[in-house]
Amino acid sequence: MTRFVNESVLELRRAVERERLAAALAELDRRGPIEVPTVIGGERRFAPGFDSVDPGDPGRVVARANATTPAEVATAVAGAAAAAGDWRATPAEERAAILARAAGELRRRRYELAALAVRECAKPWAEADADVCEAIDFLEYYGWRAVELEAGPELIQLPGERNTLHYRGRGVAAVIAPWNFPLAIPIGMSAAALATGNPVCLKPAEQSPACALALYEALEAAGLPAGVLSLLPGEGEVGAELVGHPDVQTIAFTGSGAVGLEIIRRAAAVAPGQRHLKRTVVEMGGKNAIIVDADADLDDVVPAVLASAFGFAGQKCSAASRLLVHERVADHLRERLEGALETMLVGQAEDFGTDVPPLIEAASRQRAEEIVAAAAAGGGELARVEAMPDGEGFFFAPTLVFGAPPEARVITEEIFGPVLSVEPVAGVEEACERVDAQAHALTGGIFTRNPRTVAAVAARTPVGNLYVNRGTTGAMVGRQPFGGNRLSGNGTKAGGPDYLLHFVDPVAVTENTVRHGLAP
């Protein structure tokens, strides 16, 4: 297998690329709502159960999905368990080849898939295309890493003794995926499990079932055996059934802290007859801060901060939501941020000039509104985009909050919306203390010209990913392994060399090679 290389994003400044994407979106709209079935053992089961809608135009139904029942979950797990032995015995190179062909399917359909992410999740074009690229990357990277893993590490050998260590798939993996990266995250968690020999039961977010169906179709077209992957659309009850099923060995989840902690709690219970401990791989978001030192280049700071806080309307677990600014430059930076904020365009995700698309649903907008209103009532000063689109979309004005009290929700809670609190600090030390006081520790940033400051922050920060003199979003598979600490998650880093270890059990074999002939 050739060495992994990241998939290149489209050059959206080229008119021909914009035209291809627009044509793909028009074709998607022409087709009408996509029917998303429950798929178990290759068999499709469909009856309209729930809809996913366009966040920019909630009257537009993007997909109608089957609501998977508890009985169907049980059938899917049973089928996956039955398929586990053959799939585990399939050589890693063959599994990787299937994932590579699936990556080719995504590459072939990249314009269509980007359009689907735009329509179903309101991802602006650049974000949607990057989502497709990351999905391709996960398939190819994990396949490549699984082949390396199968070879096993080198162990100390002594005369008369042979020691080997190999890894084998654990069994049925439940993948419970979010909507904000509707292609990359579900395929990333699924690809890691599949590459290491585990059958997968995939429960996509109810907001993005059509994107999940496209992923299933890619793996199906690539030759993945029936029964190795089940698609189980539905509400939260489907995920709960998977978590509690005694035949599920591993649970991979990305989503809210409340749900993640409940998954960990339930997975710790051993059901009657269960012969294994369930393993959880749980990513639960963050409350991410960027530190700006007095010597920072504000020409770099302003665009990076706005992109980190307001890109995809702040709906990324890595998005910046706190800006800790050295008091010597705080007033100057505030002026520049407010000026730059006025230039940001809030609009439909399908418009190529949009900076901030709508939020995913009405409940998200309501939560953001409540947090901003509480900050203002507590004495915070607001700067907001004034020009807002007409229509029924779930739009929310990007907001800077200055001077909120320390206990304000805008400072203490994950928002998942385009809201950034700006807080002056006496210096980098105080900024680090504020970061260290948080329960979450996913991403962080530091802007400074001093290498000693970079080293000092890197040595003490609790975050899993620290970005220096750049934005805090956009981790690349194989280049910036991604994952948090503390209440941000319990797993090692996605897109990194250790991630596959979640889905395997190690087996050490020690053989006495001093023999006295061979038995006939």
Given for the second form:
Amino acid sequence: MTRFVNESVLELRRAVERERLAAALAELDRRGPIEVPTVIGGERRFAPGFDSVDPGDPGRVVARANATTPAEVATAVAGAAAAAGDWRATPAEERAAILARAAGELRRRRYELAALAVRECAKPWAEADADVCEAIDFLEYYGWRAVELEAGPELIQLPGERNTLHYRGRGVAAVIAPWNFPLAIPIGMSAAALATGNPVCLKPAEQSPACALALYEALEAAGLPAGVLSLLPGEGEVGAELVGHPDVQTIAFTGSGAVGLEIIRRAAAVAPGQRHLKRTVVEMGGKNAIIVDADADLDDVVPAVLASAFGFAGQKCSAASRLLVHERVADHLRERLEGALETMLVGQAEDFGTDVPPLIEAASRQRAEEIVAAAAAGGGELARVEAMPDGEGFFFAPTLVFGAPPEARVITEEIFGPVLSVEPVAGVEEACERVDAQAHALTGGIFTRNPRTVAAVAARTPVGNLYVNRGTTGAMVGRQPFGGNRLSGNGTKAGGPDYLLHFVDPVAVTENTVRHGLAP
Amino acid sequence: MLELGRRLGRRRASAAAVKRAANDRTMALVAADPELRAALFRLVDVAPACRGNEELRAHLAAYLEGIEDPGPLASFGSRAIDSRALGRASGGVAATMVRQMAKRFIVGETIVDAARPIERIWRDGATVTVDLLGEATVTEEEGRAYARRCDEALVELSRHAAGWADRPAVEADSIGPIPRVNLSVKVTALTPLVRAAAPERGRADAVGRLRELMRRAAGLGAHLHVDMESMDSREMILDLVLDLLAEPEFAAGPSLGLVLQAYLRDSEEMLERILARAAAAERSVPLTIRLVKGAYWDHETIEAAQHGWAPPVWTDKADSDRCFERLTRRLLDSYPLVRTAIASHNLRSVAYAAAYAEQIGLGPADFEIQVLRGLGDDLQEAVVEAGLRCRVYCPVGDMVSGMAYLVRRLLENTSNASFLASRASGSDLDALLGRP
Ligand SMILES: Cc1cc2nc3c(=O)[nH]c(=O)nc-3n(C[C@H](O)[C@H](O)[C@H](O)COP(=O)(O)OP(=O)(O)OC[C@H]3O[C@@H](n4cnc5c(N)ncnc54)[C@H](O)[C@@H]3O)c2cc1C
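Which structure goes with the form predicted in complex with the partner chain, now that we have seen the form predicted on its own?
Complete assembly follows, chain above in first position.
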């Protein structure tokens, strides 16, 4: 198998690519709402249950999805358990070939899929396209890594014994996915499980069922055996059913902290008759800070901070939501940030000029508004984008908050919206202390031109991904293994060499090779 | 051509030229060691952000950590210092060193400061284009401020230029007069809205400011030259300028210029597009095209590699050089539809253009050679001596804003593929003058 290379993002600076994407979106719109069935054992069941809508125009239904019932969840898990043996016995090379073919399917449909992410999740084009690429990357990367893993690591060998260590798929994996990377994250968690020989029950976010259906179709077209993957659209209770099911072995989840903790708690319970411990691979949120030292190049800081805090309206777990600035440059940076904030264009995801798209749903907007209002009431000063688009979309003005009190929610809670708290600090040391005081430890940034400062921050930061002199988002498969520490989760590192270990059980075999005192 | 190249490349004997040659040799030494080269660039880059010599010293020490022998770096200071001790050396020496380097490339902090060195260039028989350095534009106010500075510069320069002695040789070609005042502007400094995937945003924002500058230039009889930058802004800049060119109000002026980058694989196509539009615009003042190889080669190749794109630039240096010569011919053949400025420090590229111009019967004033202040000083003297028009690109600005420019020039000057670096390290001139 060839060495892995990341899928190339589209060169959007070329007009022809933009035209192709716009055409794909027009075609998608022309086709009307997509019907998303529950698929179990290759069998589709559909009745209109719930809808996903365009966050920029909530009157527009993007998909009508079947609402999976608890009984269907049970059927799906039973089917998966039945398929587990054969799938585990399939050589990793063959499983990887199926995943690679699925990647090819996504590649073939990349314009259409990017358009779908634009419509269903209001992901701006560049990020929607990057989502497609990351989905392709996960399929190819995990397939390749699983082949490598199958050989097992080297062990110490002494005369008269042969030691081997093998990794084996654990059994049914429940994948509970978010909407913010509607293609990459569900396929990433699923591909990791599938590549290592686990059947998957996929429960996509209720906001993005159509994206999930496209993923299912790609794997189906690639020749994945019918029982090995089921698609279970639905609301939270579908996930809860999966988590509680005694035949589920592994639960891969990416989403909010509250749900993540609940999953870990419930997964710890052993049901009567259950003969295994459930494993959780849980990726929760972040509260990510960028530190700006006095020697930083502010020309670089401003655009990187804006992109990290406001890209996709801050709806990434890697998004920056705190800026800790050396007091010597704090005033100057504030002035430039406020000016630069005014250049942020809030608009529809489908407009190539849009910097900040709408939020995913009304509740997100409501919550972000409350947090900003509380910060202002607590003495924080606000700078906000004034010009807002018309219409019913869930638009939210990108906001800078200066001088919020330390206990304010804007400083302590993950917001998942375009809000950035800017806080002067006496120096990098103090900034590190503030980061250290947080419960989350996902991503972090440091802008400095002193290599010693970089080394010092890297040595003490609790975060899982530290970015130096660049933005904090956009981790690439195979290049920036992604995932955090502390309350950010136990599911690291997606897209890295260790991730697959979450989905396997290690088995060591030791054979005595001595016969009659001889070791042939 | 070879003859001309040798003439242009003859070593200069003036005191300034000897000092420059010494500097260039030091540079070549630094360039030979990649770690040292990196340390030097980082030092120059961070210098303006450091408060006081102590901070600069701390950075220098960090950059030199693990470097065995920082020898050549030491000799950059105004006085010799023990190379081993450089890491512990006073930040003052480093600060002086950086300032000295900056002074070589930047003519002054303000137009007023720059007035004398510029007039000196004029007296020496060459002429200038002025470039205003600045921080990156990330806010509307910064865009407005840059436009204001450009406007003031046009006015100031016109005032100064009125007092310069007449030099008919550089003030007209076969078509007509050539403005004394020449300002180079960067569109990405005029607007914070440059978005690679949405060229219309930057364009809509910059068009008003550029139009105002064109009006000012037209009123003063000055030339306005729009620099070309990275691929992310190319389409935007090109469309912006070509559209403005077609506006009826500018049919009779000002004199306007564009830049063509030969390192782009599609640069020949681009030139055809420009020529077609220039012909259609029916202006009485021809468009000037400055032919360069392109200053963003590293950026373009790194960005392409990181995104998995085919690089938009040639990856073999000789391809850029050959393309430069093809474009040279096409451009000079297009006179008087367009005026051509050959901007290069590569003697082969310059001599090729001069020889070709002569061969097709253009007069010595019917094209010009452009060089960067600090990099092309020797060539400037030689070009003037050869009776050709030489325009020196003169950056004006303070330390803070000058550093990005300075770092780029230093990188260029010391990169392996660079003509200047080859020359400074003693390569045979005739070999360098050979067909690429
Ligand atoms: C007056 C003036 C104005 C300028 N204005 C601009 C401008 O507006 N925009 C702009 O982009 N540049 C501009 N430049 C810079 C110019 O593009 C070159 O970077 C610089 O002049 C060096 O080229 P050279 O011909 O002097 O030297 P050479 O040493 O002959 O060429 C160096 C150049 O070759 C190219 N190159 C290097 N390595 C490779 C490789 N491996 N494969 C292919 N090509 C390679 C690069 O373009 C590099 O700059 C200007 C230069 C001058 C003198």
